[in-house]
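Below sits a lone chain in C-alpha cells, taken as the form predicted on its own.
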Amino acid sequence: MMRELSDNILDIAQNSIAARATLIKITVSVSHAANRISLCFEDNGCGMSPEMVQTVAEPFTTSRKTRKVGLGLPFLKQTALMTGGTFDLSSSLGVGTTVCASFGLDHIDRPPLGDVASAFYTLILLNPAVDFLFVYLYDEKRFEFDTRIVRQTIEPLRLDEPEISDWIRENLNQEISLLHGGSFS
C-alpha cells in the first residue's frame, strides 16, 4: 500500500504517461465540511478497452511488458473504499482515462496526504514534454498550475532548466502552503 496519497499521485500519473498522454489534469480536493479528500486524474492518453476497464482495478492486472504486477490502481481503490470513500474509473480507446478516488478525511486508515507540491514538481521535472494542469482545492480556496501557460511565458526556455524548475518548485510549495494557512494537515 502507498504510504501517502502523494505517492498515489505519482503512481497514477505514471499510468497516464505510459498511455502516451500529452495532457494530464490532476485535481486534489480537501473538504473538511464534506469530510473528504479526493484525487482525480484525467488524461488524453490512448485509453482502455471496456474489457481492460473492468479488470484494471483488480490486483496483478497490468499492460506493462517489463513487470507483470499492477498494484497502483488496486491499492488506490482499496484504500479509498476502506476509508469510506469511493472509486471510479472510466476510459475510452483513443480518448483517454479518468480515475477518481475519495477518502474519508478523518478515517483512521486514511494515509496522510503527504507532500503534494513535491509530487507535482517531480512529475513536471521528469516529464518535461507532458503538460500538466494541477488543481488544488482546499475547502473554499483554489490553486491552479498549468504548464501550458508557463511554457508560453518562458519560451524558448524549457521547464526542466534550473532557473525555471527552481521557480516551479518554489511556486508550488508557496501556493499550496498558503491554501493550508501556512501549514499542511
Second form
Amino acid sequence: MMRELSDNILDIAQNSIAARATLIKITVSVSHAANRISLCFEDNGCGMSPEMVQTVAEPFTTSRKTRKVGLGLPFLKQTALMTGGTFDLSSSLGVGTTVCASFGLDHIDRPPLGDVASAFYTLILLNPAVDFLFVYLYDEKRFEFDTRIVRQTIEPLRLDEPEISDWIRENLNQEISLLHGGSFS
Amino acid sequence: MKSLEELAAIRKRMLEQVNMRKDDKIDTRVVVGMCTCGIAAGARPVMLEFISELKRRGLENVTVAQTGCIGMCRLEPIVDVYVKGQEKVTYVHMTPEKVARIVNDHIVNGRPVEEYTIGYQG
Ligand SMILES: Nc1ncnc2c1ncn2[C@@H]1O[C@H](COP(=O)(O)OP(=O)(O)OP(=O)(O)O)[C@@H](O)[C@H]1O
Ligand code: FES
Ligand SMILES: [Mg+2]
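Give me the form predicted together with the partner chain now, not the form predicted on its own.
Next comes the full complex, this chain leading.
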C-alpha cells in the first residue's frame, strides 16, 4: 500500500506513461461537503482490451503468483473501497484510459493526501516530453497547471532545464498551498 | 498558473546565456526505479533529494531519470548510477539520507559507496 495518496498519483500516472500517452490529465478534488477526495486520470495512451479492463484491478488474484502481477491499480482500488469510496476504470484500445478513484475524506483508513505538488513536479521533471494537465479542485477553489502552456512560453527550452523546473516547482507549491489556505492532509 | 511573465523572463535570460546546458556535457546518469513497489518504498523522496543535492553542488553534468520495474521488489528503492566509462553501480534500500554521500564520494570523487550497493546489501 502507498503511504500517501500522492504516491498513488505518481504511480498511476506511470501506467499512462508506460502506455505511451502524450497527454495525461490528472484531477485531484477535495470536497468537504461531499466528504470525498477523488483522483482522476485520463490519458491518450494505447488503452486496454475489454478483457484486460475486467481483470486488471482485481487484487492479487491467486492464479498468477510466479509471474509478476501489477500492483498499482489493485492498490488504488483497494484503498478506495476500504475508505468507502469508489473505483472506475474505462479504456479503449488505441484511444486511451480513464481511471477514477474516490476516498472517504473522514474515513479513518484514508491515507493522507500528502504532497501533491511534489508528485506533479516529479512527473513533469522525469517526463519532460509528456504533457500534463493538472487540475486541483479544493471545495469551490480551482487550480490548473498545463505544461502545454509552459512549453509554449519557454520554447525552445525544455521543461527539465533547472531554472524552468525550479519555477514549476515553486509555482505548484505556492498555488496549491494558497488553495488550501493552510495545511491539509 | 500565474506569473507567465516571470517564466518568459527566465526564458529570455537563459537563451542569452552562452553556457546553456548541452546534452553532450552529461556524463553521469542517476536512474531511479519508479514502479509501484519503488514508489511505495519511498523512491520519490530519494529522487527529489538527488535533484536538490546535485543542484546544491552545481553539478550540471548529471541527469536524473526514472526507470520502470527492475524486478527486485525487496531491494527497493533502487538507484543505478552510470558514470561515463565506468560500470553501472546499483544502490539498494535507498533513503534520502544516503544521497549526499553517493553524490560526494561516487559522483564527484569516483569512489562508489560500497556499503550501499547491491553487492553488499543484496
Ligand atoms: N493507463 C493505462 N493504459 C494502458 N494500459 C494500462 C494503463 N494502466 C494500466 N494498464 C495495464 O494494466 C496493467 C496493470 O497495471 P498496474 O498498475 O496494476 O500494474 P503494473 O503497472 O503492470 O505494475 P506495477 O505494479 O509496477 O504498477 C499494466 O501492466 C498495463 O498493461
Ligand atoms: S514490481 Fe518492480 S521491483 Fe517490484
Ligand atoms: Mg502500474
